[in-house]
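This document opens with one chain alone, in structure tokens, the form predicted on its own.
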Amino acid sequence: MTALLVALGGALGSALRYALGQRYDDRWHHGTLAANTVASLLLGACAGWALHGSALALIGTGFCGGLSTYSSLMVQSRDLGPARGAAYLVGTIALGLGAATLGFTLAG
């Protein structure tokens, strides 16, 4: 049952990430940035709510895992070149940490 919940959450998260990328990724990759930030916010909230079992499998592991895309982040950072790529990478990580902290704080 847990594997099915992870797969369902992953399918939903991946579909949302794909839609964000198709709609908002341009020269600066706003869709990927939004996907990673929202996934970090939700994962922080999952930690704040102390989710476990089926809820954590569906939302934390499945949905957030499917929504976030750090492999795309790395490829896009490389494609932007050294200065812009580093800014994009550092900005995404900073936003992700801030969003996770906000999610944890709001949920607690």
Given for the second form:
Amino acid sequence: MTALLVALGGALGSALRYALGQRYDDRWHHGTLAANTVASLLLGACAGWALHGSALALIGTGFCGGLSTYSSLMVQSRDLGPARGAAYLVGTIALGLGAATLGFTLAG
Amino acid sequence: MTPGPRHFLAVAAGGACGALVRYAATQAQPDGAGFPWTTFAINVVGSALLAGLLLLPVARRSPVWAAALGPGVLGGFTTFSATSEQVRSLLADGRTGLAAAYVVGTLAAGLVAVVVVGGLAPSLPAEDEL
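Moving on from the form predicted on its own, please list the structure of the form predicted together with the partner chain.
The complete assembly is shown below, putting the previous chain first.
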């Protein structure tokens, strides 16, 4: 049952990330950046709410994990070149940490 | 190329598989309170595999398979949100050095993996790099 919820959340999150990327990734990867930031905000909130069991499997492990991506962040950063790639990386990490902190604080 | 419904279904199906494999890995080897080695490994391995995706003939031939395996399986397998939350949690516990080592270590290993594996593989078309 838990595995099914992870799969369902992962499917929804991944499809949403793909849609955001197709729509908003251009010279800057705004779509992927938004997906990673929103997923970090929501996962921080999951920690603040102390979600566990089925809810954590669906929303945290499944949806947030599927919505966010580390592999694309790495490949996109490489392709942007040293200066813009570094800016994209640092920006994504700072926004992700800020979003997780905000989500945790608001939910706690 | 504009993706159609088949691409979205492929990404969703792949994302379900990727998330399941990540879940199984973290069940088998939970991250615990120290350095999150399992999530670190997931993100580095997933980055390397995405950079090498077009070494697979099926991904070169079929944009739908490339979407299923790239933004689908590998996007669902790797996670940025877990890393953000783990770093937040480590900082909240006052473990600043460990948090910094985790952020920098994942970035460095991921970039090295992408550059090394990517050097062997043809480039991904931009629309499949999600």
